[in-house]
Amino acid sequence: MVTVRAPATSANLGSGFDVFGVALSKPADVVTVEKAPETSIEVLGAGHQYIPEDPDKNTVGAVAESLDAPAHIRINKGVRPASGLGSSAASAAAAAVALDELYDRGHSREELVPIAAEGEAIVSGDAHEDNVAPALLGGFTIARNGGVTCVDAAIPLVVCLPDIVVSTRDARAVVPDGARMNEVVETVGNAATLTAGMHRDDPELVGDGLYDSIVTPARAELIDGYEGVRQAAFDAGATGVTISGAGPGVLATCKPGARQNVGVAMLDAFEVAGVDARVYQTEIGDGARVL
């Protein structure tokens, strides 16, 4: 038996759609994995109601498939689905790392992104790396084709996690087709800022990169109340803020010192909108680590 915690992770970030994410130190997925004849998952914790036990149709199937592993997956869900946390990324990564630990297949971290990364595919329709990257290697990842480069940074975080479902597939559908070349050479000098600022650990830097003028525009039209949230935060001393991942959960940047006002003003400004909401106090976290 092998158990593995695996963050929630944060993607996108604003200017880096499809190609950046961050672990978050909290919250998190744990899995533990036990041989079987063949793969089984139950499955707990927040939302569980809404996933899916069978293998052909949970991330953690392809992963077990893939590796050639069967088992009797638990996975305890510290991730809400539809959240826009990786909440399927956090999973599928702690599978990978435990049903590899669990019949000594010796892949490396590197080389479980592409593994984890089709599981993802189950639940978004493609097998993107941008989240499963961070929750297996931590810190900020860079995923493209042909590798992960992965960056240690310390930035102070704070979500905002409203009561609202947006799925992986809806936020995707509300994708512009195609952008202006002054917004694309705008959104490359943003993701250049934001990299060098977590290259430096530069909270100033990393909020300015997070702006997007290209494809936040038009995930926030399906978060209630995002524009009123936005401003709050800002006002309260957050340093950038844009949706996280798919959203519908809000991420902010902040100097330190500062997470405890943003998240106040931040659930504030939902309830002002009408929306129950949570709120994490995070920051760059580690990948899955086994228990």
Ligand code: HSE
Given for the second form:
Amino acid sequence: MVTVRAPATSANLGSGFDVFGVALSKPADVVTVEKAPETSIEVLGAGHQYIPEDPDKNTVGAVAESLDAPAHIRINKGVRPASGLGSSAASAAAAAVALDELYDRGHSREELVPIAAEGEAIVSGDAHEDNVAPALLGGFTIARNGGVTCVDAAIPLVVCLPDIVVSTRDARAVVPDGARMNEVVETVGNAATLTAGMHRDDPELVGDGLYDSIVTPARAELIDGYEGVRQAAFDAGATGVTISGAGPGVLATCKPGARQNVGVAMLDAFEVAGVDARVYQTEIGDGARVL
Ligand code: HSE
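Coords for the form predicted together with the ligand, given the form predicted on its own:
The next block holds the full complex; its first chain is the one shown before.
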């Protein structure tokens, strides 16, 4: 039997749509695997009632198939589905590490990225790697066709999760088909600034680099109260604010010491919009870990 903890993640970081991701120090999923003649899945914890246990429909079923590693897989969800916090990626990454260990397959973490991403395709229709890469490797990750680059970084973060559901499929449906050249130039500048900020552990630069005028405005329409929450976070001292992944979670970067105020301000602003929410004071954390 092998048990693995894999963290929630925040993908996109505004300017890095489908490319950037960070591992969060909390929350996390915990997955336990045990050899079995056929794969079976049991789901407990946050939002378990919305997650199919059929291996053909669950993200970890595809991982078990891809590794040729049939097992009974128990998923304890710390990361609610449809949150924008990489819920399916956390389960897929944990299962990939656990099954690889259980069957002694010997894959590196980098080699497990595309395998875990297959699970994402079950949920969102696309095998993008911007959540599974940080869930497996930790830190700040840049995932593209040429492979994954990982940078250790220390940035204080606040994630505010409203009690509304936005599916990744719906959030991808509103992504514009194209962008104007001035928007592309601005986005490249912001993404480069964010990357430099990660190297320097600089929450001001990272916060500046979160800005995105292409995808985020379209998706903000799906999150009741988003504009008010964004403004409240800035007023309370956030250095940058954007949608976490496909939403509805909202991510803020902060200087050390500002997380408490920013978290309270975001919660209050969601309340003004009539939306219940919870907040995580977190930071960039480690990838999946065998327990
Ligand atoms: N990059 C993806 C998106 C992450 O924003 O649609 C969600 O899984």
